[in-house]
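Read the single chain below, which is given as C-alpha cells and is the form predicted on its own.
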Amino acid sequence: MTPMDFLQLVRGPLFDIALTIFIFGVLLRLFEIIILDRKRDLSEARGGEFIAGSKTIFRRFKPDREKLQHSPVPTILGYIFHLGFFICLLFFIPHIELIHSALGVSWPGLPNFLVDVVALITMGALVGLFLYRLTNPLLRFLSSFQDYFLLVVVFLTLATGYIAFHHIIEPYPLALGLHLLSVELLLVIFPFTKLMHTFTVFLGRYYNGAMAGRRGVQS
C-alpha cells in the first residue's frame, strides 16, 4: 500500500465508519441518560429550575478555589489542556475550512503560529497530567487503564496534526493519514469512554443546578 492509498483509505471508508460510530454512539448515550427513570420530586418548589440550572452550567467553568488550593497541578494542567484542545480544534484555519466544506459554516481563525504555540503547550499539559497520575500515589491507585489510554490518544491526535502541518514526516500523505487515523480512533472511542463527559457535563450541571434551584438553594 502506497502512502496515497493509505490516505485515501483513512479519509474515505474509515472516516465514514468512525463518524457513523461517533454520531450513533453519542445519540445513544444521550438517549440513555435522558430516559433514566428518576423519582418525581413531590416536594413544594421553592424556586425556579431553568434559570438555576442554566447558571450552574456557566458558573462551574470557573476554577474551584478549594480544588486549586489542594490540587493545583492537575487543576491548572486540566484547564490548559481543555482550553488548548478547544482552540486547536475550532480555531485552526485548516480545520475551519474543513468544517466549512462539510457544513457550509465558518468563522475567523487564529494565526497558524499562535495555534502552533497553543498545540505545544497543550501537549505539554497532557504529558504533565500523565506523569502526575504516575507519580501521585492516590491518583495512581484510582486511575484505570482507560485514564492513561485516553491521554495517549488525545496526545497522538495533537502530535500527528502538528507533525503533518509542519511536514516533519515525509511523504506528506503518510503524515496526514496518520493524523486522520488518530482522529478516527478518537471518534470511535469517544461515546464509550470518559470523553463522553464533553456532552454529559452540561446535562449533569444543569440537573444539579435545577434541583438545587427547586429547593431554593445554590448548587
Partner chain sequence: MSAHITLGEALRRRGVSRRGFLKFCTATASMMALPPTMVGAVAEALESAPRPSVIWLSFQECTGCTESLTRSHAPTVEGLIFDHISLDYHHTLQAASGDAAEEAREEAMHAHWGNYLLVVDGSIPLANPGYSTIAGMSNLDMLKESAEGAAAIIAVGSCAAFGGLPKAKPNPTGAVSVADIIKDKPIINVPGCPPVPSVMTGVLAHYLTFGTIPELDVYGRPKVFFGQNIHDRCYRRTFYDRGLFAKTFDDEGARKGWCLYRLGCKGPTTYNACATMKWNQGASWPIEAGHGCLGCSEPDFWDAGGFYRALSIPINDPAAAIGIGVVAGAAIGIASGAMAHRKKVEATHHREPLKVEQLEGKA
Given for the second form:
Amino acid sequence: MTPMDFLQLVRGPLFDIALTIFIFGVLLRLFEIIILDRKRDLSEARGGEFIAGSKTIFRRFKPDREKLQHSPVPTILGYIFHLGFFICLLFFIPHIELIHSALGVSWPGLPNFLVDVVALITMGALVGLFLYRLTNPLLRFLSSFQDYFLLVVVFLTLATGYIAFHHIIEPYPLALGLHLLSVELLLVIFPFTKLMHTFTVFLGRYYNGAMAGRRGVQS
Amino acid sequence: MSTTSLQRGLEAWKEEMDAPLAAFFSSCVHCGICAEACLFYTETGDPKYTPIHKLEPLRRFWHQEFTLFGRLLKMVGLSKEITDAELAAWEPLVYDSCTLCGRCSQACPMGNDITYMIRKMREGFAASGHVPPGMVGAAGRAVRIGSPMGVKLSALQAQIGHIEQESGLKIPVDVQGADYMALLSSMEIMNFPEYLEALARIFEQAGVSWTLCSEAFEATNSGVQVGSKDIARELLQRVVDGAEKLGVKCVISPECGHAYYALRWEGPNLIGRTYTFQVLHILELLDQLRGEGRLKVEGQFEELLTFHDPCQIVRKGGVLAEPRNLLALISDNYVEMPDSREFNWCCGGGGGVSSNERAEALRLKVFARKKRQLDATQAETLVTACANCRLMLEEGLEEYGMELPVTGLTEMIAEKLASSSAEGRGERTEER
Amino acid sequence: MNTTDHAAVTLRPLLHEIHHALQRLAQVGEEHTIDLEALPFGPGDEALLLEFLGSGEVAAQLHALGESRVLESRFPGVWLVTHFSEEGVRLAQQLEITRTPALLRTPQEELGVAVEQFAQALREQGGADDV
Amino acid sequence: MSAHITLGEALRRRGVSRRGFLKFCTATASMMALPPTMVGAVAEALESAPRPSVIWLSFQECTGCTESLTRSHAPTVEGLIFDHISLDYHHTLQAASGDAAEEAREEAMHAHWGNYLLVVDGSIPLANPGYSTIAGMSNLDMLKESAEGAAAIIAVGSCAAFGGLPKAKPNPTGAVSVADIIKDKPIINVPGCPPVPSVMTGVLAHYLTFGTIPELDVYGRPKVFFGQNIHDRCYRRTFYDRGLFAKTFDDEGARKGWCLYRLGCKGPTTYNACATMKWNQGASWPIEAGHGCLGCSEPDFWDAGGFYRALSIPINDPAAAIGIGVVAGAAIGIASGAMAHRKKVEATHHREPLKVEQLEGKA
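In place of the form predicted on its own, output the structure of the form predicted together with its partner chain.
Every chain and every other molecule in the complex is listed next, the one we just looked at coming first.
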C-alpha cells in the first residue's frame, strides 16, 4: 500500500466507519443511561431542580480552591489539557473545514502558529498527566489499563496532527493519514470508554445539581 | 428467598439502577479528586479509601448488566463476575470508611454524587448479608425495641419525669391535634436529655403547640444507614403512623442528621407517597420562630463559638442559613471553620459508622482531620446540631486530649431564653 | 495582488545565502552559483530581487546559441547571468558569486582554433611568409 | 543523423561554440534540477552521450501530455534534446501511418533491441482489449511486445503512471498503469495531468546524459522533480502559517493571494515541481493563477474527494455515516435501554422485603 492509498483509505471508508461507530455508540450509551430514568422524588422540594442542575453544570467547570490546594498538578494540567485540546479541535482551520462540511456550521479559526503553540502545550500537559498517573501512589492505585491507554490515544491524535502540520514524517499523505487514523481510533473507542465523560459529564452534573437543588443546596 | 444471598444482593442492585448512577459511572475518569475530599483518605493516605473505588463492584455490575458493550464482554467471558467473597472484602470500604457525608459529591469535577451511589450500593450489600455486625445489631434493636440503642418508652418516660420535676415544665405526650410532633434520637434520650428540656422551654416561651408520641418518639433510622429500604420503611412507617394518628401538622426532626435526612428526604419515597404533614428540622422551626419574633433571647455567650455543620442537615439537608441566623442571635463572638457549610468535614461517625464497633479505631484516627479544623478556629465552645456528631466530637476530642466543650445549638438558645415567657404566650393568644 | 507579504519570506533566506557566499569569496576566494530557476518565486519576487541587486559597472552580452547577458550587480562580485535561446526564450538564470563569470573567459578549447583562424586571416592578408 | 554520433559532436556540427555548449549544459542541468556544481559533469556526459532510439506509445489518453511537451517549448533546450533523440515511433506525431508506422516501430525495436527507450502515455484497458487498439493490436499486447526489448520505460502522464482519468471510478475500461503490467523493466513515472513539460524533458535529459535512471520515490517518480511537496515550496505558504485563507475565489483573501487550502488546494499532499519549474516558459502555475492544486501528479487524484473540498474533509459525504449512526444508535440504544429498564422493573416486581432477622442470619 502506498502512502496515498493509505490516505485515501483513512479519508474514505475508514473515516465513514469510525464516524458511524462513534455516533452509533454515543447515542447507544446516552439512551442506555437516559432510559434507565430515575424515580420521581416524592419528598417535598425546598428548591427547584432545573436551575440548580443547570447551574451545577457550569459551576463545576470552575476550578475551586480545594482542588487547586490538594491536587494542584492534575487539576492544572487537566485544565490545560482540556482547554488546549478543544482549542486545537475547534479552532484549527482544517478542522473547521471538516466540521463545516459535515454540519454546515462554521466559525473563525485561529492563526496556525497559535494552534501550534497550544498543541505543544497540550501535549506537554498530557505527558505530565501520564507521568503523574504513573508516579502518584493514589492515581497509580486507581488507574486501570484504560486510563493510561486513553491518555496515549489522545496524545497520539495531537502528536500525529503536529507531525502532519510540520511535515515531520514524509511523505505528507502518510503523516496526514496517520493523524486521521489516530482520530478514527479515538472515535471508535470513544463510546465504549471513559471518553464518554465528554457527554455524560453534563448528565452527571445535572443530576447531582438537581438532586441537591431540590434539597436547597447548590452543589 | 428467606435469607440474604449474593443473588438477592444483585437483584437489589438491579432495582437501584437508575440514570444518575449510570451517568456517574460513565463519567468517572479516575482523577482522584474525590480522595482528597474524603477524610478516610486524607487521614490515612491509603488509596483504597478513594470514594469512587469503594463502588468498584457496583460499577462492574452496572457495566455487565446495563450496557450493551458490557453484556457483550461478559458473554465472551471478558469481564469478571461479582462474587460473594468480593462483596465480603469490600464491606469495610462500604460501611466502615464511608459516613455518607457527601463531601466527595460536592468535590467531583464530573458531578458524580458518590454518596448517592454508596447509598444504593448498600442496598445490595444488605440484601447479600454483608453488613457490619454492629450495624446489624443497631437495626435489630431499632426494629424490635424501637430504638437502635435499645431505648424503651419506659426510659423516655423516666427522662420526662426527671425533666418535668426539675424544670417545672410540662412535656406533652400523645396530645391529639397538636401542631408539632417532636421526635428524639435515642442518643438525646440517653446522653443529652438537655435537648428535650430545651425544647420544652423554647416551645413554652414561644407558645408552640407540640407533643411527643409514645408510639413514635425515635427519629433515627438504622435502615437507611444499613442500606435496606425495607427496614427503613418499617421504621419510618411508625413515625408516619404516629403523626397521622395524632393528626399533627408538622413533625420535628431532632438534632440528628441521619434522622432528618431519612425523615425529610427519603421518607416519602420509602412509603411511596407524600406525607400528610410537614417535616422540619428543629433548627428550621427555631429560625421560623425567630423570624416571626416569637423567639426571645437575652444576653450573649461571651466565649468564642464555632459551628460544626452536620453533614446530613447542612450539606445534604439544605439547612445552611438557619444555624447561622440562630447563632447570631446569641453570640457576636463567632468564627467559621476553615472548611464550613457545604464543605465541612464530617465528625467521622455518620452513615452508621458510630454504631459499627469494628470501625472505631479508624474513626478516631480520621478525626485528626476534624481536630486540625478545630485547632484553626481556636474556638472555646463547639456548637453543633446533631446528637450523633456531638457524641463523636466528644469522643474524638477526648481521644486527642482536647479540652473543648461541645454543645447543641437548641440547648444554647434555651439557655439564653428571655425570662418573661408570658409575653410569648400573649402573642400567641393574639395570633389565635 | 499583494506581493510583499510572501516576498519577505521567500527572499530573506536567499539574500542571506548571497551575503554568506560573498563573505566566503572575499575571505577564501570560494565561488558559488545559485540557480534562480530552482527557487519557488511568487509573483513579483524576482523583480524585487533584481531591484535589490541593482546594476553595477559591468554589463556583457554574449551571442552563443542565442543571447546571454552577464551583469554585475551593485555589489561587486555578485553577477546575474541570464541565458536566452535563439528565439529569445529565457533558458536559465543564475546568480554567480565570483570575480569573473566563467562564461566571459575564453574557453581553452577554442584557443587552438583561434590561433589557427588568426594565422589563416593573416595569410589571407598576404603576409604568409612572416608566420 | 547517424545513430552513433554523440551529442557533443552533433552540436559542434551545427556550429555551436564551446560557450554555447556550456550554456546548453547549464540550461540542461537547471532543467534536470541539478545543482549548478553539476554543470561540469553534465558537460562531460553530454559530450559523449550516444543518440538513443525512442519509441513512444500512446494508449488510453487525451494527447494532453504530447501537447504539453510539443506546444510549450518550441525549439529550446528541450528542442535540442528532441532533435538529438531518435524518435522512431510516435503515432500522434509521425507522418507515416497504418502499416508503415507499425513497421517503423518494429524496425526500431529490432535495430536497437535491448537499448531503446520506451515512452508510454495513456493507461491500458484490461476489461476488454477492444476499448483501445492500434492497428488491430490491443494496448496490452503492444505494451508487452514493445517493453520486452526496452532498456527502460518512461511512463509519461498520470494515466500511464497511475491509471489516471480512465481509472477513475467506476473505471469502465478496467484501466491500469504501465507498472501494473510490466514488472521486469525499470520504469520511471512522470505523472501529472499533464506533466510539467520541462520535467518530461528533464527526465529524458537525465537518461540521455547519464544513461541511467534517476533516483525514484515510492511511486517510481524521479525524486529530483517529485521530492518536495507543493505546499512546502508554495509562495503562499506564509499565509497558511498565519491562518490567512481565501474562502471563495473572489473574496478579499483571494485578491490578496492568501492560501487556497479552504478552497480545496491539494498542495500539502502533492509532490511535483510546479512551484519552481512552473508552466509556459516559467510564466506561472496553477496556484499563482489563483486556483488550488488538484494533486494531478498523485495516484487516483480524481477520486480524492473533490477538487474544491479542503484536504481535511473526508472523501465521502458524511451524511450516510451520520444517518446510519443516528438511526442504529437510537434504535439499539432504545432497545438496550428498554432491556435494562425491564431488568430493573422485573427485579422490583420479584423482590421480597428484607427482614432484619434475615440480616441477623436468624431467619
